[in-house]
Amino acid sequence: MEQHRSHNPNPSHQNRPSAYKREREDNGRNHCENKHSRPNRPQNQSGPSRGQNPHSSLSLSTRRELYERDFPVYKQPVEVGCFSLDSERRFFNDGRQMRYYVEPDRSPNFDLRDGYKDRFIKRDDSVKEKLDHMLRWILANRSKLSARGTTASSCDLDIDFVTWRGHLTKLLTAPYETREGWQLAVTRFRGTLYISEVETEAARRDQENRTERHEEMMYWGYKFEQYTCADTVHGRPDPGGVLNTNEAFCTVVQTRLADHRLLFSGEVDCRDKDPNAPAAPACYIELKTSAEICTPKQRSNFHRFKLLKWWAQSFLPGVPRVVAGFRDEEGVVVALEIFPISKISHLIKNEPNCWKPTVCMNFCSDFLSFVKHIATEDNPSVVYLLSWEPRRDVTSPSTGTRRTASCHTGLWRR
């Protein structure tokens, strides 16, 4: 994977202090300015001066130029555990749902439509699981996470943030996202911040208005996994079987971004079956499908949009490669390509106005600093809601909302 402390090739941004640190240093003399800062300022307005803070007490800018500085320290992610979800979405503190990658022919001719009508059990999207599975894993594995000087039965963790990998992926891609906003709910409990997603009204409408074609195309990605994964190390794929999207294998990794200690989980498609493969997460493989590329414009869009999300999703947990199946309009996979995560930044470097890994990671780091600054009350019944829309600032109310039961940490009380 990419070096975890890389160097920004643009020398004009070297040695620039982080925006959050700069705000703290300037807080005394800029108090009046910050008090009058305007949240939700569009990104396409004129850029800030060199000393301008990207966030006030209530907002955080997503303007890319603010985050073009040296790549932040990102420690090699370490897998501290895993868990499985079965066909009924029940939690198991083990790796029983792990699958093994079986390399197909270079011209596989996989029909991704097969089984959609008669061999497909779809997970209920209306059930919002929040952080429940992560909390169950923590409850079963406290001894791996207890802060020094505490007992294994204590709730205190040696962690700053607990969340899902998917939420962090949305943070990494936010400076370049132009279509979908998000809302994240944060609770501070015994020093650890828990981040979970809240469905936006726009996302709810999109889900309700999905066409049958859209639903089928979402199935295609899962079907590609069924063609390329076996349940055992010496097994073969069974594309004629029932496809149940309730089933999942999830890794749990620990790492550090700048001074933020992170614990997060993400679903893993499969692992390398070679017995000499490196230890997890370096043995994991991400499987993706995409429309076949026929024109320079299509290739440019693939580099600018799809590779951004693939890189962010895999770089965070330390998954080293993506295997992509390129399909035609009828849903038939016509070609395969392997994308090493460490090479993706080289693929896009000649693309005009393309995304930059440094911007993604620095924004994520500053967002986490912003959350620490905002979510100060250590109370699982207090929830802070952070909202963002494309080309706007991240915003948060000045105080958290008190709830009778926290959307994050209710499991602690069981």
Given for the second form:
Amino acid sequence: MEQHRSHNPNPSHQNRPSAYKREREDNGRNHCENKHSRPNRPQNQSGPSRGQNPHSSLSLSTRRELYERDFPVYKQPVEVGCFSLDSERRFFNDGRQMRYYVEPDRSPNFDLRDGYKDRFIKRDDSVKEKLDHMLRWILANRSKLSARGTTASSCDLDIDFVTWRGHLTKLLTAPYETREGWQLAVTRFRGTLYISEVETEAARRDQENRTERHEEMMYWGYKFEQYTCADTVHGRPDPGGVLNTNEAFCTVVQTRLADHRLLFSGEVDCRDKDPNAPAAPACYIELKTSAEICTPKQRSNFHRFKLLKWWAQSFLPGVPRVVAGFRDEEGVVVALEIFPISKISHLIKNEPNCWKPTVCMNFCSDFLSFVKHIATEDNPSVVYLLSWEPRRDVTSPSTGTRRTASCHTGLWRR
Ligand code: A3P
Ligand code: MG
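Form predicted alone done, so how does the form predicted together with adenosine-3'-5'-diphosphate look?
To see the whole picture, the full complex is given below, headed by that same chain.
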């Protein structure tokens, strides 16, 4: 992981082509004068044609070749806190839902179908929580985040972006994503940009039309967690218990990507129970399941698609390893493998046409610059929407839209 975090004292990106462009010079706001814009950013010559969205003032390309440059500075993430959500999805400003990884002592043979549906309480995913839990955490931990500078108001956070790790994962993987688009909502409030997600129409349809097999397979990943995690440091997993996906332990980390100071939270599956394990987030373990790999084609797909998602999700918060359970067609885990996140880029090195960590991180960095550029009005009632569909540019179709009904920073106003 360290190899990707080395500070680059003379970044070569200062003179390369920009991935974002001004589509219209006369849209009433001179974006180039924005204090966040970088120097030497010529227009992108190879973006999509105009007319794709005649009202957009700016767009950002996701084309991979635009982001193949030196790895940007990504500071080692520091855990600044954590929170828990209980079986009824209630927030607690502590780590009560932390779980401990228990290595299986023999060949796993975990039946992931066990308990579906009789011992399964599924979180209601029609409830859109937006940034609420993160905002609760910030309200309870303000003193850890207050601005240190003399010019800023004491209410200001010393942070450019607040978001969920999952949203950043989508940004990292966008240059390689060919199926699912996204829509992000951004609000600038007291100098900090809050990024939340708005469900796309396609995602809503997919969710409504999930097959029973798909519903069951979504359970399998959680079931694997139940087979490998204990609630206490000396406890044992209880695969006979009820599985409730409302429960969660979330880490809150602070880091910096290029010149963007980030605060984000992500769910953590479990931690190393060794008392001598390094401090969080280095003691955390991500658990994953995947179909067993039997052919070279399956291995190649695993490298190209699965490992990209696994890497992005864990690299962001500094979680150093994934424990993977490989399952057969019947949902039985037949093998376990540990994937250190720092080794994943080596694993995929010989895969032709594969993803590159630097493309992911540079796209994310440029996207955040783009957001700073677009979301200029500091007002909790103003939500800027940024939409993206595969093979298109990121666009901001309704810059400055006021969405009074669903302001995603609503908690602040309580
Ligand atoms: P797997 O990733 O092992 O399939 P996470 O690994 O991110 O902690 O998520 C735990 C499990 O939630 C996943 O385990 C999967 O079962 C389910 N899950 C999460 N996001 C999902 C999604 N977008 N689609 C389907 N299943 C999902
Ligand atoms: Mg997991």
